[in-house]
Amino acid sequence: MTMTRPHPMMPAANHDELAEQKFVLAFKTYVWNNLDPLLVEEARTTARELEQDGTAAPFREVRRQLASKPVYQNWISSMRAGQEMMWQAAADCVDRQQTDLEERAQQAPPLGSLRVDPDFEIPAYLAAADTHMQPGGYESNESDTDVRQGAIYDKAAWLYSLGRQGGELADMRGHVVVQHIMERFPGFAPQRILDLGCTVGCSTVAVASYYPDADFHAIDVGAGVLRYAHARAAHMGAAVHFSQQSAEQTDFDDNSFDLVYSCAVLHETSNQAVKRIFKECHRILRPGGLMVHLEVPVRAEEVDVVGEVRGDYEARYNNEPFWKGIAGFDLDELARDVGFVEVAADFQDAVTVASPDAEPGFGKPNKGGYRSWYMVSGKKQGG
């Protein structure tokens, strides 16, 4: 990590602000290198002991045998320290030089637009808490220049994951989005596309690299996100516009786009929320049109008792709590239910680079966090 910047929105930090990331970071390292082996063993034990006559006991029982153990008390604490440290660091970066960011947004290249709604209702399931604990959520917004919540996502983002998730600009997951796109439809050249819950839109810029004719628009819930959005954008060359809508209903027109897709959206959402989610894609999609979903690589189907402590966690403790929903979710049905066809949903290879060239990735074994997603993309009929 050193004290350049990979955009111009992206907060400076100084000496004593980059310690305190330094330390985060090492935290944080600490406690998957270290803690977290522990409590797959210790997960693992407890469960076989509360096995009976090879009938695995339900997890509410595991979780609570693991309750009393010190492994587990120092893990679900350390991680829960660790996103509070992490947020706190980014905050602290940010607010030392606040007013210079929101002049800095506003002396960004003319490129694109923005729209904000200041009678836009938040969705219940994010009103409800602080998304991945950052303080006042994605939402949060102070003023009509702030741009707060998205200086600290943006700061956060690569401490969240460790660096793995495309170093700083934590724009890994619109490199997959678009190999996936050049594995299942070879050739496929959208001229109009839409990122649905861009954030500061890390993906957003990702993708829109690859298509730099395509007129792209890109919504979120936060004004003060999007404004962030709207000038790291603009700032490093991407002309995106920007506003402020729900993905379950866009003010969008029937069959305006060739391509909408999400990246990490549906597990913040909530049961109902996908199914509308599904049905708006394929309302705004023209015929012929794509639709593509990154989720995190975590199915109900293939998790053990680890991944169900790691999914609690989620829940739990780090605010996410569509987490084991969306886990369940039959997501290419629902997609085939709505209309679209040529459905397939699946563990894609992580790339940090995208290119027709590469081997393929899509259908390959998870891998596990940041090495595999899951996908789910499909074609509205016609066209």
Given for the second form:
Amino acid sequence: MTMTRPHPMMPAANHDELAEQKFVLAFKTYVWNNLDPLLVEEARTTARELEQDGTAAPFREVRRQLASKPVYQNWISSMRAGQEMMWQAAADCVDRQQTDLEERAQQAPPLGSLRVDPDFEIPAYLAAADTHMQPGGYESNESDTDVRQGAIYDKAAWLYSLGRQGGELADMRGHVVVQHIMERFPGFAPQRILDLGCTVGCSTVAVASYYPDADFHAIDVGAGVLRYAHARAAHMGAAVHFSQQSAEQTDFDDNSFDLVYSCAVLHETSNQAVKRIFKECHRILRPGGLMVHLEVPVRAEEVDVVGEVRGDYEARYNNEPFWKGIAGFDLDELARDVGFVEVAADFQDAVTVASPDAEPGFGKPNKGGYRSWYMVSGKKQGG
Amino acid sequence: MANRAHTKSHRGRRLVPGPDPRVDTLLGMVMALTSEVSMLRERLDAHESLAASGKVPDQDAVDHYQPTEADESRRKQYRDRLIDKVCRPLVASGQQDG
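Alt. form predicted in complex with the partner chain, vs. the form predicted on its own above:
Zooming out: every chain and molecule, the one shown earlier first.
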């Protein structure tokens, strides 16, 4: 983390802002190293005490017991304080230079396009709460030149992942998607690609770098994040057509894409939305086209009580209400149900650069956050 | 500047379990204040570094001061010690709790 920018749209930090961001990073790290082990111990002890005749108590009972323990209360407060300070630190940095950022967006090379919909209605599952506790959520947008929400998101991404998601570009997930395709479908060369739920386009630009001649599209629900994403991509030399749409129902033609993918989007939707998104992927893919979804590496069948507590925090205190829902969702069955073939779902090792010559990483054991991702992919029959 | 009152609040912010929600509020306030102390300390560090190299530590010079590796190493030690000092009671109470 320095005062230099990894791309022209990234808000530059001055001395004090950098100091504040480093403090947030240090505090989050402290909580992870010092409070989290206590939480782990408390959760396991509580679960053990509630166990009867070798049968684990329901998690809601474990949570009820934990709720009276200061270690649990302090852990939640500290985790969330770190998250809220992170957004505040990023927002202060962005607000100091907002005019400059909007001018920089206007000066981006004329690559790709941006289409926003003033009548767009944000899905209820996103409107109900600010995802990740980012004030304003994904959709905050105050003018037709506003890039603030995207700039804050981009500035905070590095702090959020403690730098484990591909450095300041935070683009690891895009590289993992391409690595997955190279392993499962060698030689696949998509000509028309769609990124669902692109936010500021970190993964979009990464995937586009492997398919420079493709007609590349990306959608999201927020006009502000899309405006930023368009400028960010153009400044980085990527021609991407961004539009404000829901992944559940797009305005793209039937059979019009070779590749439709998403990166850590499904867990921010809902039970019904995931089904609609898979159906929409099937509708807009050409026969022979690929659907690829990357998700957080959490599966209900392998989560212990500690995983339950962490998932519960994400759902209740970090405003990711479908976090646990997606972990228990049978995504490969859904993919088959909507008509995909050659479906597979498993963990994929993380990479920061995709290569057809890399050691295969799909189907490997789950190594945890930022070291593994959960993937589901399939092909539309025909082609 | 546009009115962004709605972006200062968190929709869906759930209360932390515990006897008094003000504990959570106070923890947030203490950590925000601690971050200001840390920033102030680093700003003082920048002043001292500029002065040691014979430069005038005016506002612009400090705002654009890029810490060296040695600066950062020293600052990291201070930052970590500060957080440990402020948060030690949290860890201690957690250890007693367990």
